[in-house]
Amino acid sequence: MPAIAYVNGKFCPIEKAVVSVEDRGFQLGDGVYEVLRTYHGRLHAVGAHLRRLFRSLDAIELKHRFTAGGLERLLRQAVRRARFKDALVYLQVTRGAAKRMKEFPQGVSPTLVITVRPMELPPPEARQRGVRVITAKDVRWLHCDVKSICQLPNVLAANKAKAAGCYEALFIASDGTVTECASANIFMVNNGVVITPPKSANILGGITREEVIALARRHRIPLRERHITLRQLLAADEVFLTGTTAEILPVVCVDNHRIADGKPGPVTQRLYALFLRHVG
């Protein structure tokens, strides 16, 4: 079954999907997006993703007539049409197509794009053995809590990680604190306590991040939201990533520095088992 796309009211094979060359997403990165996935053909956490989408739309002052119910119906229709057991679902909204100018155009309708592809999971050995990450200077804009399609710093950092043979790039702020990765949130475990940076304008509040926090609290696993320095991270007992595609992924090496004994830790493994039960 081929991947499919929805563009402004029409479904088509993804290779035939097009938007205007004057679309402000293409010209200026003027838009926001969400990445969802399905488990056994069912959309996961769709309500949480749509709430974050509307917060992002409000943050960039993108006027629209979308409703959460209408978008959810479209997403479910796209998933049914694609018929993938496990799918990656991408939703993007831009300010629309208009003559190129920095200020907001008048009388323009937003561009809505949805794509559905087969889900590509990390290889089994990544979960069994853990992954390596490198650090990168955090040069992103000051509203990382908005899920903007302007992703160039993330692209450069991710490519740096790939060139180094690593799974992810971990952003380090100018004050030496850890923020997040190019495509994931970061957690560490110290003396049985799970620690993750608090939500702020410097990180995107990940949906999986929130689910892991809720699971830890529900199962009485000690958890703190506080700032983490790179030095503290390197001295942690365990480190792991969370994200829609990563789920919960152990990190065993940061910048060639081995984390603890270099193996996935028990708290990470327990949280992943709880997460699998949670998603069904």
Contents of the next structure:
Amino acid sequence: MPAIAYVNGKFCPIEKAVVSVEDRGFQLGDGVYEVLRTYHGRLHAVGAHLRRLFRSLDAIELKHRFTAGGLERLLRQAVRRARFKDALVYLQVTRGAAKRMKEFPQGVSPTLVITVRPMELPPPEARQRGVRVITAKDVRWLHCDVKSICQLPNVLAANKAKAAGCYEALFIASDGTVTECASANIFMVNNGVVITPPKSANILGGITREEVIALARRHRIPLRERHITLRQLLAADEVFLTGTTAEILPVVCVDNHRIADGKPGPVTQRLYALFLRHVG
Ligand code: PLP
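The form predicted in complex with pyridoxal-5'-phosphate, contrasted with the form predicted on its own above:
Below: every chain and molecule of the assembly, starting with the one above.
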């Protein structure tokens, strides 16, 4: 089965999908996006993803006529057509195609693109042995809570991580606190307490992050949302990252510094078992 795309009202094979060279997403990064996945052919947490999409659309003042119900129907239709057991679903809205100008163009409709492709899971050894991350200076803007398609700092950091043989790049703010990874949120465990940076304009409010927090609360695993310095993270008992594709992935090494004994920890493993039950 080939990957499929939906562009402004039409489905087609992904390699046939096109948008205008004047699209403001292409020229200015003027748009927002969401990444969802399916489990056993069913879209996971679609309501939460669409709520975040509408918050992002509002934040960039992108006028549209989309409704949550309409987009959900479209996403379900796309997933049904693609027929992958586990699919990665990408949805992007830009301010549309118009003569290039910085200010908002008048009388232009947004461009809506959806793609559905087979899910590529992290390699099994990443889950069993844990992953290595490198740190990168957080040079992003002051609205990281908006899921903007302007991803250049994340692109550069992710590429730096890959070149270093690492799974992810962990952003460090100028005050020495850790914010999040290029495509995931960050957690640590200390004396049995799960700790993650609080929601703010400096991080994306991850859907998986929320699910992990809810699971911890439901199962009475102590959890605090508070700032974490890099120094505290390096001294943690366990570190893990969360995201739609990564799910919950143990981090065993940060910049060549081993976390505890360098093995995935028990709290991370327990949370992952609970997560699998939750999505299964
Ligand atoms: N933080 C960033 C910067 C991301 O790009 C992502 C996901 O792509 C996440 C966190 C995790 O978010 P979610 O759990 O909603 O996938």
